[in-house]
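In structure tokens, one chain follows: the form predicted alone.
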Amino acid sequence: MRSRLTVFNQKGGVGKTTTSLNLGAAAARRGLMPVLIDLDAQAHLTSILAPISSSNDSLFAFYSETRPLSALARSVALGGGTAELLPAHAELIKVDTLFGKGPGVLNRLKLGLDRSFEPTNGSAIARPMIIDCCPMLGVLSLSGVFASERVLIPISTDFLSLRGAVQLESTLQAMEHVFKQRVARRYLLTRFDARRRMSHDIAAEAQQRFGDELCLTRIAESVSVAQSPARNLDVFSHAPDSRGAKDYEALLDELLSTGFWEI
């Protein structure tokens, strides 16, 4: 399960879905179309790519009435090449309610993503997936990473977002004993201000709690970065030549090159 990647931390506002959405654009304009998979209820990664109005569209059909996963992937224009979106919508919020916390539902997600989209051909290329997780530690995050196995901690330059990227750190922990091994994971600083002597603070005290799994790609404080959602789009499609794109470009090749992710 290499090739998938689920996008989490404990606290809001750190960059997830603008992670989620600019590291499958970098992918998308190399040609890979990554599949997108919105597991937020706040739905803001749909809302950017593909709209929806009704639950029976998104993945709460897949949890509630068992479709295919298959069946409810749109193709979406991304980072000028193509990609396809498992959408969200508010009715996600049910999940943890509906179905309880038990094996059975925190495998659905992995099984389904099997079913749907994996290689049946053993020579054929699995496709880049990526998992866009709420900041609730609850059904729909634990899904995806059960889903993956591997985890991109978005950290933005601040310390309640540190702190929450400490506490997922002890959640993985917890969770070795299920998986058998240690979650693989790699922490991401954004939104850093070289100006403010906060990120370099926040940085050197990543770099000491985090050590060789902090990437070495930090995402800057960036206008085009911050823009882009609002119109609806990925950083390359609104400013590929700005800072910000240059810096997701810089992520992918850092996260295929440490062989973190392959695709």
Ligand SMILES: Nc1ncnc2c1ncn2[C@@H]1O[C@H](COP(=O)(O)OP(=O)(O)OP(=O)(O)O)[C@@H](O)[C@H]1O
Second form
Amino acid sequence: MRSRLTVFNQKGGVGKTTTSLNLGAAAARRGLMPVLIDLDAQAHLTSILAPISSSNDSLFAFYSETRPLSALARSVALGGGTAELLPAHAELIKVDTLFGKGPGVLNRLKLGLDRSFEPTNGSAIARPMIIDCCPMLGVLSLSGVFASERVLIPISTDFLSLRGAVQLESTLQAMEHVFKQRVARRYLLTRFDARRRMSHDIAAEAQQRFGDELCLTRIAESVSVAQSPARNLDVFSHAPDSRGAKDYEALLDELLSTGFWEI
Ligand SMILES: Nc1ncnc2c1ncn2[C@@H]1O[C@H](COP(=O)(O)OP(=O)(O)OP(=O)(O)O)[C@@H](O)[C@H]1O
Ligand SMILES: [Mg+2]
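Next up, the form predicted together with the named molecule. The previous block was the form predicted alone.
The complete assembly is shown below, putting the previous chain first.
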């Protein structure tokens, strides 16, 4: 499952969607044809890439067992290349209450991805996948973690965000018996502002707490990164020479060269 990444932090607004979008764009730019999976009822990633109107076109239809994932995938332009999107819809908020929290629901995404996107013969290359989660540890986020067994955890470089990441680390440790293994993880500093002392203090503390699991790449605070979604674009398509584009390119290189993400 090394070709799948789940981007998760139960803290809101830390850069999960921004990272899913731009890491996906960095991969699409290299012709890697990633699959982006929007598991968040806020549907921010979907609204940037390919807005939909009916929940029947979204992952809600997959969870209600009316449509397979392959029927939901939409081809989207990304980073100058192409990707596929599995869209979200506000109805996804009902998944916990309608379909329960049992192993069947938790495993459904993993099985669906295996069935719809994995190579059927040994020679084919596994599709890279990025799963964007909501800011809550519920059925959907857990099913993302189950589906990928590896988590990329953005931390917007401020104290509360670091605290949230420390809480998540405890949660992941407490869940090891459920996953029957240590879930592979990388922490990523986002919105890093080198001019602020606080950013350096937080980077030092994150390094101390997370050690080798902290990405060396830091995503800088960047106007281009913040502005691109307003134009329904990733940062490479919006501002290819920007700092934000360089940072996400560097993140892709780091994740691939360290083997955390295998494509
Ligand atoms: N590197 C960056 N530079 C500037 N702004 C950024 C950067 N990364 C993210 N942002 C901004 O921070 C805000 C939150 O980002 P984003 O929506 O990606 O977070 P999130 O973790 O997905 O939020 P949620 O928990 O609601 O899903 C957005 O306005 C986004 O544009
Ligand atoms: Mg988000």
